[in-house]
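Only one chain is shown below, in structure tokens, and it's the form predicted on its own.
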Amino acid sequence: MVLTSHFIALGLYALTTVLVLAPFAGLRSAPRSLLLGVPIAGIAAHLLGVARLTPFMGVAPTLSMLALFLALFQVASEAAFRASAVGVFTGPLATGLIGLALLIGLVPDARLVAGRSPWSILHITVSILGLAMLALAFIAAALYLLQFRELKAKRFGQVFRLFPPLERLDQLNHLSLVVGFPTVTLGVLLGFGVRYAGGVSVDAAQVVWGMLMWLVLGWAVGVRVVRHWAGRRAAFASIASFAAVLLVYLALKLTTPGTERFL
């Protein structure tokens, strides 16, 4: 049932993605009605999976659930900001991820998360949606400055007619820090409630890179809120961000190897 319920998100997220696609090669764009219906398949499908994947153990599992937080995020940004351009990203993301996740094996093994508590869970769950808040803000920052490119340019073309308006994507990315920014911070109180109150042995790299996330994610809200940064300065720091994030979990993975812990 795991398996099946990923192919068959991992097949409707494929064509999500092209469907979101095709404008840019010149082909007719896709009713709004199949950019909701067809993720929202996929995301129902691929909830039945992620519910038989508890208790969360390492990096299969983690990246679904990543996968499946991003497809959410795709919806919510077509339905709320009509921002369906932020499939441009998270679709082939999302994809990507489940096909990683089914490459790696995604039946956790029974002897390592034997014993694994719900505050444990919950602070896997509530990082990997921090993680995927700041992707967001990552996402709708890089089609802001692809489209202010565009205009400065005054080339007005796919990218110009299919993006959302550059007020809209700034409140995307505003939104999605200010949301992301507690997240985080919640997973990280958590993460060391589990480590030093719950006695459970918590991997040195989770912490620092969860650290890590926090430090930089609350400097990106700091200048956007009390900085008042906005448009293409907050983007920058966006972008910046996340870059940070991921290159510090590149060299974590590089240094620990191993695909027990969720990070």
The other form holds:
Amino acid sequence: MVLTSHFIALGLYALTTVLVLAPFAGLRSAPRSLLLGVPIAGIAAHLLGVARLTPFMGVAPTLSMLALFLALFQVASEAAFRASAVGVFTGPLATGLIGLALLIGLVPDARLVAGRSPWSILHITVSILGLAMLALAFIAAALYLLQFRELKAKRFGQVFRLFPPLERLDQLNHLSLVVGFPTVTLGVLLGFGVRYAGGVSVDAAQVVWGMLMWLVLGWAVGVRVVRHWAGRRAAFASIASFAAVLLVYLALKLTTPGTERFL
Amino acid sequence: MSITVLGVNHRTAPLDVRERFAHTTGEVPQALERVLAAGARGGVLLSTCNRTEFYLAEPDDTVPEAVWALLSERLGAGRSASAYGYVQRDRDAVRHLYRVSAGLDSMILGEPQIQGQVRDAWDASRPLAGPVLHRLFQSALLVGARVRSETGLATGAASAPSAAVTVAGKIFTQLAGRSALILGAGDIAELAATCLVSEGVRVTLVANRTYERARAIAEELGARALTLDEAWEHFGDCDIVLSSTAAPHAVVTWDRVAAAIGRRGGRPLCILDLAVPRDVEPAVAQLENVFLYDLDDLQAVAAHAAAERRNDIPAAERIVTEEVERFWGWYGGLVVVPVLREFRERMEAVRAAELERTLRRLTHLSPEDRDQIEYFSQALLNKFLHQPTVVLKEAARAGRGYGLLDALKRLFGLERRDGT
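Could I have the structure of this protein in the form predicted together with the partner chain, to go alongside the form predicted on its own above?
Below is the entire complex, every chain and molecule, led by the chain shown above.
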């Protein structure tokens, strides 16, 4: 059931990606009902699969969860912001992540599941949700910069035609950041709680770098909310902060491997 | 019975000729009455800046002359309007109107205004249109709507003013409620301003070198009038600047815009320079969050959209052909029904007369026998008429009924009675 649901979701996410990318290849744009309906069907199948995974521990379930949130945000972006171009990034990402999860093997790791409290599961879920929101902010910022460049360069091709207006992308970036950052913060706080309750042992370097990255993300949100940065500057800040998080995450994974460590 | 269209359009006549042929809504009934008096059962006059066309139901042979005479009077100087005109009949006339309504015959392919103009023409001509043209125009509007919804013929901005709206729409989430400043009072700026206003943009300020001209345009658009020197500070407030002055050099300079841009707090400013020569220094585009587009840029957007629309022409033509056949089927049926009724009545009269004469001679028959003979005659007539009726109706549905109908009229002498 878990595998079947995931394979159905994989197929539907892949189809969504094709539908989103088709107009960039010069084909006719898919109707909006399809751009919403296909990923929603994929999400429904994916939810069925993820529900059977509980408690979702280990790399594969985490990737599956991240793919699910990305697909959800893609649908939300299209429904609320008419930003189907978000799917240019989220479509392949969600498809790739769920594919990778299937390759790794979607069986909860017995070693990790043992001894995990509901708080630990909540910490992981909230952290992945926050990460997905920050990814959405990053995507909106990237789309903003691409559209900005086309508008400034007076190029009226596919990007100009198919990407949403600049202001809408700026709003999407703003919303994702101001909701994503508190979510990540909550995830971090839950992580501290779990750690000090003796649930997991975490390397000191991870804590320090994690805090530093939290500050970087906080800066990106701060310049938007407090200093009212908007447009290109805010997009750069958003991209820089998310890139920093990814780089540090990868560096930590390489230096201190451990499947249970998120930040 | 027939449908004919006579007229001129942007392909057959230059602008100065088309201007003379243009009829206001108030002039339509008078012009139509005059043409219909020459012998037609209904008429609709479609008059836009790109075409003047008379659609006529069952016109006599003298009607084209009446139309050309009417238009030639407007041309003056002894010139003949027929030199600029065209005539299309029956299926071709129906196809022509459907193509017009779909925007396939427009100067800007797929432009949406023509749909409203066809509706207005129908409304203005309604008392004189007659049932056939009434149905024809009703179906033409449906064909236009179908082409626009089922193909990409109406997507994108295919003219410079509508491209201005498209470009602004790629900067701002929604145009409704945005404020616009108009510099100059050129026709293109006024047209582009009208396009923006139709999207909900508020034209708040109109600035011109001469204050009086600015005030005249401002009053039309419900805005405040300014001189050009007063306008620069407002670059800090408005969202869209539309410039079309007659100045021989750039009047919107980097210094003037940069001074005001700092007060915008990062909000984007869209400047649409529709003047030739350009009003805005190209260096203005280097300012952060300032998006500058001149007429060439907007025409590039329009050309791009027009090229994309051309891909949809085959699909649109297919819909038109399908709908022409549908209409012609209806119209053919309309023609067949009265002739068939006449034919059956004639045959029935012959049957009844012959039956009466025969029964008068056969007085010895019982009432039952007389009924049997009457039943026999009725059945025989029905059998005889069944096949021709079916064949004629089928031919009419397929749009091939006219030859058979003509033969029927000639063979059974129906022409003399219906007067055709």
